[in-house]
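Starting off, we have a lone chain in the form predicted alone, written out as structure tokens.
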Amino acid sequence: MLARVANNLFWMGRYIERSEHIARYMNVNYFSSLDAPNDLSQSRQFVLESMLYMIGDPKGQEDLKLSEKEVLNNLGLNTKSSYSIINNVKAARENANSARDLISTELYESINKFYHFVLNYDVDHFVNKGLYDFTVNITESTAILRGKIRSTLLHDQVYAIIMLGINIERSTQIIRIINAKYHDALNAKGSYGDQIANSFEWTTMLKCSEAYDMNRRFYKKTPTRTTTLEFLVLNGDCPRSVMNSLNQVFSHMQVLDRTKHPLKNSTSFLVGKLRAELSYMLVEEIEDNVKEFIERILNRLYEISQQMEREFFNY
């Protein structure tokens, strides 16, 4: 396989996963705020700022009045916005086109259908009353694409490369969601006695990650800071957790790199090192300094992605 084509497959997976997380974050934050327990969490400005903070475009000016339609358009259908869902879907399709002979007809047709749905969605309808319909269709379409990837491709190197992209992006987006909602929890100040530990934002965080029901079944109590961070970062059985994503990355790396003892600073080495650290990490260590932990993990994931590009996709 050409390195260029492998790179296309890797980024196709990443863009599919990225569009899903942005769509769900928009949906959950917008509609969960209607049931939030305090005035600040219900504020449109608070919700819009949270959306921008998650994708890495915080405005940072308290007196700046955000336009709901403008923010939703920039995140959803603005082709001039680098982080918009429409640009992520376009990039996924472009990468699929470049690797057309290596992916199944069923997968390509699903990507093409997904692309045309987003491309032809009416902008005015979206910013006025189409947020729910649009974001639900995005999350359902990406679930279909992952199903097509698993069921219509041989589980060989092509599959491993796509899944590497999906899981690295998933772990990155989960950390971004944790970062944004922790920031919201600090600002919202909760409403259940303990200002941070029992904030409503932990429930919203789990819903943004599609992990709320799993968390309730596992802990059998209302989500708190401790249980939410432990579940989304350290629980290897939660398919949305950072730990589970790293386990998947480690497994798929074995297909590309069969070395028993990987070289220092190789992709396999970096993935294994981070995975081992999280395996023996306590949630209390994360709670001691959440911001520092988030920054460190994001840097490590970026380092893994960069090394993977140098090692396997450099052309």
Second form
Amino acid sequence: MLARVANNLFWMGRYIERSEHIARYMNVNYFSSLDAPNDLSQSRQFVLESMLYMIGDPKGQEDLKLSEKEVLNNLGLNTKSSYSIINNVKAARENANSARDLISTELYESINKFYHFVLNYDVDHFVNKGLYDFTVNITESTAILRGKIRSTLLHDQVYAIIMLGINIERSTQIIRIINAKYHDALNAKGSYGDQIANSFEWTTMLKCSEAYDMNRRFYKKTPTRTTTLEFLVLNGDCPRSVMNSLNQVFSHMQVLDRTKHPLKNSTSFLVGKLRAELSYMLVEEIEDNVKEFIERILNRLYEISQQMEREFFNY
Amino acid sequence: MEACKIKNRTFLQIQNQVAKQENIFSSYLRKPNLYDEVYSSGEASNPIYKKLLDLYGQYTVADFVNLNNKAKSSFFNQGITFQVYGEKDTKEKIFPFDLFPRIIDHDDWQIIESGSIQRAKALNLFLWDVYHDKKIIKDKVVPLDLISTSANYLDQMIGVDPPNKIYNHISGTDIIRHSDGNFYVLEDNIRCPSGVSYVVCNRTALKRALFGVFNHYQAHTVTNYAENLLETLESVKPQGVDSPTCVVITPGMYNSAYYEHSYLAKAMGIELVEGRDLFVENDFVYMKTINGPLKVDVIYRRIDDLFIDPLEFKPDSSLGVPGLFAAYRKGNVCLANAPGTGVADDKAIYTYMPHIIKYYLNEEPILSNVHTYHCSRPDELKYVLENVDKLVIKPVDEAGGYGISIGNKLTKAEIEKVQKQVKESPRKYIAQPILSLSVHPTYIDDKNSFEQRHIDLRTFTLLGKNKEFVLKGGLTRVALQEGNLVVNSSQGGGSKDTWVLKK
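What's the form predicted together with the partner chain like, now that we've got the form predicted alone?
Everything in the complex follows now, all chains and molecules, and the chain you saw is the first one.
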């Protein structure tokens, strides 16, 4: 496979995954805040700030009076806002276009339909009445895309590259969600016991990663800081956890790099090292210093991405 | 308000037609002086179209509008579109596609197929000759100045031996049927002929919309083009290569034919590369893969001659690969089509095609040429200038239907302008009598009915080592404006699925 095209496919995977997480974050936070347990977590400003915090827009922390329509539009359909869903979807389709000969007709057609859906979505409707409809359509379309990726592509290097993009992006987005919701939990405290550890925001965090039901089934209790972090970071059976994503990155890396003992500081090596560290990490090590953990792991993921670039996409 | 009225009227018309149980052909008007492919034998329809007319006759107008919209969205969702650059934003449009197929019976097809191969072979021998011994010029069959003044003759190709002596691996031949019922070749395209992907798309779209009709006809498949193209490319591998690596090179995803490039690469299962994906080292060509450099042996290039290698041709071109031509000259890589083929599909050379076929193959041309006047010859120039209104005037080196003047459509002032242009540079122009292209019932969107529209046919011929192939089908192009004779898609033309019937 051409290095240039591999790079494009890697980013196609990342952009598809990214748009899904933004859409779900908007949906879950907005709608769960409507009947949240306290005034602060029910307030519009709090939710909008949380959305901006998650996406990394500094406006979320500037104590400004935010306009709901403006924030929703910037995250959803504003083509002038670099992080909007529409720009992610455009980029995903652009990358698919450049690799049109390599991906299946079925996958291309789904991406193309997805793109036209977003492109033609009415902005006024979206910011006034369409938030639920739009975001649900995004998350469903991305699920379809993942299905097409899995079932209409040969599981070779092309597939491995796309899956690497998806999983690196997924772990990054989960960490960003943890970061944002941890920030929210510090502000919107729960009403009993350890008020941070028992905040309502942990439940929201799990829903943001479609892991709430799984978490309830696994722990059989209301989610707390400990069970949420343990589940979303360390539980390899949770399909959205950082651990699971890294396991997938590890196995797809082996398709690209078949050496048994990877060279020091090769992508394979960096992935394996991070994966091994997380495999033997305890939630207590994270819980006591969440901020530091988040920063450390984001840096490591960034490092992996950089090394991939040097090793495979450098053309 | 006005638009609303029109809309209502159309709707009423549909309502009335449905009420009367009229079918979509009820209002089909036939002009007596045109050759109608469906009604060429007189009042009754041609036998091969009878079943089709019966089947389509079962649809009401409303049914058909619905089917037509479905076919359109099928194209749109598959992303078989081109960009239209507007003032505010770019829009994607589909190429107009007609749901009523064109049928070519077995006997007619034999003529078209053998004629296309004959021309492709003759052109190939001609190209070898004009870049080597120039016997045809020494024997005074073709005048020297036709070659020496051609903008498409590449000095760099003189004396270069393309692998297996093949220049035009892929040829597109534009064929029409005149009102006398015979086929004529309008032009040969042996640079980078495009359109073959639409042949396949049209078939797919028609199958999606009207699969039932295929039960009643035995039409040849068109999906075997890609495998034949790959065989052709592999057959012309450079010496010493066992299993060649073939690639398709494209100018990039913003090129108007990008869909076709990606379709062909996908259907052949080979890489679609851009110039920046390739590099040349020691006169061998490599592509940059995730596992390092990989040697490339055959390149199906969809980049024009002058852009393939900045070291040899246009120095500011970023589409090509520096050093590619040197590798080609050494025989380390095969380019399909070969550089410099443009000299032979020039419209001035076209007029010599009957002589060229005879000279190299010692055969009579199977497909006729349209009689052509060379403005470079004084007596013919005189005739052309006096009869502009009866002629089609074409520039010799333009493609895509640009610069064509159709005499009987011109105003007096326009005629004078054409006369002036031709007088200024006679070598640049040829003229042909205005041919009446045959017409075919074509569904017209705005009118919700079928009308006669002019059509042509582009066939796709492959030449490889011990290999000749013509795609059984080809692209039937339709001029969608009433009375218009220019069918090129860049001029607002549409296309039809084309069935070649089995014997």
